[in-house]
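A lone chain, given as structure tokens: the form predicted on its own.
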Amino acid sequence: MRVLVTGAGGFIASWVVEQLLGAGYRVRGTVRSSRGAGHLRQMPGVERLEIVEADLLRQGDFDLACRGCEVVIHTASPYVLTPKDVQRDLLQPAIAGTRHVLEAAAKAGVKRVVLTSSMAALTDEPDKAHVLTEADWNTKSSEFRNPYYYSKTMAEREAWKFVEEHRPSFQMVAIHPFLVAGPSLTPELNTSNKVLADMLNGAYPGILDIAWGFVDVRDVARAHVLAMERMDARGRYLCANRTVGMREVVALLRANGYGNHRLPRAPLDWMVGNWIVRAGAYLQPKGVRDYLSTHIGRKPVFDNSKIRRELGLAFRPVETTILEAAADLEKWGHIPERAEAA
């Protein structure tokens, strides 16, 4: 069987292509330039892997790549908090481009489309009273409050509307991971690891009244294989595994070589210091600006039982992915070398 990858280079997509390949499948991956694919190609089963060149806005590009595919894995959509022009950087790509892959998906025939959702489609600004499952849609977010957020939530809308109005071939899942952690497969900073990255670097003035849903970039790569494995999968999947606020990551990084580093000390994690923080946000770029005040004090709350019930999806140690995430980013040398290390 042939599965499409759609953005086969990205920080998700790249673990998924290595999955598909240790489980013997035939992969295709679309990249918008094969100058960024060299880490795909030293992948153990690259004689069953195909590169080829897509660009989520030409409507069309997408209908040779799906051709002879059984399976598409969605996976390509942009990641920008403060983007210059939002239409242009964010909701384009990410809406009109899932509607033309899915266009494509349909003309081929495909059988089954596995979309990369977000947990920013099921709400931005998380609340503890409410427990997040796959029912929950994100009706705050615009184009002038985050945006990104916004972008996934649109893309998502569109590509279930796709389906009610045009009744395709395939059926639909949707995968939706928070923050995605992890050892990365290429030497580039993406933006879930930079959260670590930042906190290892001293970008935080304090620790924070902030909390993440983590999850390890492998367990999600894993559930898009098994959404496309299982044929019993249907809907929408909330893939995170446990909430971890900021001062336990800081407390886990001290704890294991890395006191040499910047990490943040001063107490912001109460009542004044959310008060601080969010006085603050304003001379911030305003995505970030957007993110703290709909995040701070704020601790997401969710129930990833359908996941594992339905999938069979197992989440590794949130120690063990925020670790292993660390030492990913010193070997790229994102952040210093612990002083044992050095």
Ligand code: NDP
Contents of the next structure:
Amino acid sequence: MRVLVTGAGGFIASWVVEQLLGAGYRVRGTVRSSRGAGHLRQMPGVERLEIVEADLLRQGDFDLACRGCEVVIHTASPYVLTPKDVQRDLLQPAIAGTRHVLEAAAKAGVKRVVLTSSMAALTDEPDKAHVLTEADWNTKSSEFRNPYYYSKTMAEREAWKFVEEHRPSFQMVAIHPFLVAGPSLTPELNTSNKVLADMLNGAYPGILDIAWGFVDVRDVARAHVLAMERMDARGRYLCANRTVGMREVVALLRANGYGNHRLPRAPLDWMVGNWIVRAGAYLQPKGVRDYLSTHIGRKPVFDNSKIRRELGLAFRPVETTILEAAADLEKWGHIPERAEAA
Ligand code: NDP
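Which structure goes with the form predicted together with this ligand, now that we have seen the form predicted on its own?
Time for the whole complex; same chain goes first.
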């Protein structure tokens, strides 16, 4: 069986490719430029890997890429909070790109599509009084408010609409990760691991009242593979382990050798701190401002039982994820080395 992975050189997709090759599948990976595929060519099982160039904005690229594939794992989508041009840099590649991939998959007679959606398609303003599940849809984001969230929501809506209207050859399953962290197979600093790098590099003025639904990148990759293999997989799957606040992340890092890094100290995670942070957000680029104003003082609460029950996914402890992500940031030079490790 041949599996197409779009955006194969990305943070999550590289692990998907690694796991597929490890399980003996033939894989075709799309990249925008084959210069970004060096690490894929070093993977065990590379003799079963084919790399092709494809851009989400060019339908024809995916018509060719999908040919002869039974499964498509569509992860490619821009992951940027502060785009220069929202339409060009986010919405078009995310939404039209998804349509291009699905049209090509339908033409090629693909049997299953696994779509990497996001928590961003469930909400852009978590509320601890509401337990998020696969039934939720983000109805608040727009081109002007959290546009990355909007791109993910509209891309997924477009995908389900396509399935509904065209009744294609494939069944579609969507995976909804929250904040994905963990070791990277490339030196690039991914937007989500950057949250930890920023914490360790002194980018935060203090400990903010903010929390994330952490999930390990290797578990997210595993979720994609399970969603492809399990013929009974259906619909959407929320994919996050546990909500962890900034205070807990900082304490964990401090206790594990990162005490000399520039971790935030000042306690801003209370009512007055929230006012200060919200006011300060006006000095930040618009994307960051949107994000802070919709997430400060809000704790995501979610139910991940569907993915555990139906796909049998077991999550790694978040402590392992965070510490292995930090060690990896150190390895790639994104943060200074720990004194002990130097
Ligand atoms: P990356 O930025 O590492 O991966 C994004 C991938 O999309 C890259 O391979 C990139 O290619 C590709 N891409 C972007 N624009 C285009 C385009 N116009 N044409 C072709 N390919 C394009 O991020 P992640 O691995 O984190 O993200 C992968 C997916 O997971 C995305 O859909 C993202 O929205 C989703 N996600 C990520 C989360 C996270 O916390 N990391 C959480 C929830 C969802 P190139 O390398 O050439 O830039």
